[in-house]
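Coming up is one lone chain in structure tokens, specifically the form predicted alone.
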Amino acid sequence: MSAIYPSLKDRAVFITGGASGIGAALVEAFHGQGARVGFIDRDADAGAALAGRLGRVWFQPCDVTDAGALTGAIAAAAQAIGPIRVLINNVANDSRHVAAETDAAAWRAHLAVNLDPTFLASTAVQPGMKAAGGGVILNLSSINALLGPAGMPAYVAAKGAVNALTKGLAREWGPDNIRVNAISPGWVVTERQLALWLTPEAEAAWMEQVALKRRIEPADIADLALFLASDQARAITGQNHVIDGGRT
């Protein structure tokens, strides 16, 4: 059970890709607190479907690599929910690439998913933010861009440009009372992983590079999310926060 923090209830809630993984944990996370959440997706039928079983969220279907598109969602969801007051760039795609097939097209493609959604959300929400006397921004990087592995040079760089960015918006709009934080975690049990890269073979391989022998799952990124989001984390921004198990 997630630690109780007052200072999120009723407090307005806005998350990318939450329809699934990670994202649909923050969801959840955020829902037990009584803060009033508002998520979007590409996948329509997952995120309604977490909507409903929840109740008491706002949905609304969005490509994050349309920029009009998701600026239009933070809009739609200030109107349902009230002005925004966290926002989580949890939208990504680490789709597995490797250099020297990937063309312009390809990288552009990469970035429109695992990098602009997060300026341009960041952005969208800030004069909100300003009004209303502070918010607080999570950006979820990816320890990848501490390791640089190969197999996917674009969703590396992207993340450390994430990391980048987060320390140059918390520097930017720290004198308007809007925290910015980065959450890198590391290998996360998800559906997505399982069906596609966590084999038995890879999670022991992984194991083996941990200080702590368990699982990282979903909620533990939503457990360190709900503090950052809270008013206990209120002289904290600009940082990456690494969670995971002691790989890094």
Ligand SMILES: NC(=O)c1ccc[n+]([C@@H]2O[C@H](COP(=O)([O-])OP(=O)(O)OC[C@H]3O[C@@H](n4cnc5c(N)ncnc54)[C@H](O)[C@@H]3O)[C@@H](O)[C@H]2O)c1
Contents of the next structure:
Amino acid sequence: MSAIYPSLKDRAVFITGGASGIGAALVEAFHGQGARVGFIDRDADAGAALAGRLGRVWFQPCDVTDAGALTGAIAAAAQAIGPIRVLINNVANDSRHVAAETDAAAWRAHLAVNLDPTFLASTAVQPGMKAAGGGVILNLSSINALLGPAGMPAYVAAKGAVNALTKGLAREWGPDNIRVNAISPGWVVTERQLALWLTPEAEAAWMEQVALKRRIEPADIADLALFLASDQARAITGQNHVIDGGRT
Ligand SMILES: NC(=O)c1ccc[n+]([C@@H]2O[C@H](COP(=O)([O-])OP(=O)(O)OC[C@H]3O[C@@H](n4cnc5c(N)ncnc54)[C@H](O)[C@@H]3O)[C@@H](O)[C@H]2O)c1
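The block above covers the form predicted alone; next, return the form predicted in complex with the ligand.
Once more the chain from above appears, this time first in line as the rest of the complex follows.
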């Protein structure tokens, strides 16, 4: 059960990659606040299913690596739910790769999903937020930007850049009351993590390294996002909020 934030009621909230995992928990959590939620995802079936289950949610299939499609979807969402006041840059792809086998095209492809959309979506919503007297941008980063594990150098670099971009935009847009924060989760139990990497052995090793001996669920991340998006976080910007059960 989440806290209720009156400032989020009727707020226009736009979420990238909202059809599954943490993104779906964000869609559901903001919907539960009575916000006007719009989201995009390249998985048309999962997105339509979530929007259909919740009702009162705007969804459009979109591949965020297509810059025109991304900004077009933001414009369409603003038409439907009103000028975006909360943007959550959630989309990412953490597929594994080693540096020696990552050529220029593969490097660019990783950044095209893990970094570029955060900048492009932010600049797309900024004029509307400024005109409305302020807004909130939340960028999903990762503790992997702090830990730098092997086997995902482009992902790690993109998340490091997301952290730095968060600070840069917070400073640039703070005078317009636009707050920009990063959220860095630890290992969150999503469908994808369970299917690909979260074996009992890997989870046991993780539990050895964390202070809190509990799983981190997508709803745990959504609860932090609700607070940061609400007016209760009105003095917080330019920060990286780590939510990892005490891993780092
Ligand atoms: N799950 C974790 O343990 C974890 C840990 C640290 C950080 N994060 C970060 O949290 C955010 C959400 O992670 P998640 O685990 O829920 O991810 P996920 O892979 O489970 O879900 C990502 C969603 O984005 C969509 N998507 C992927 N590529 C897309 C594209 N090109 N265009 C449009 N949609 C696309 C997918 O269809 C999916 O619905 C990401 O930024 C991720 O880096 C997750």
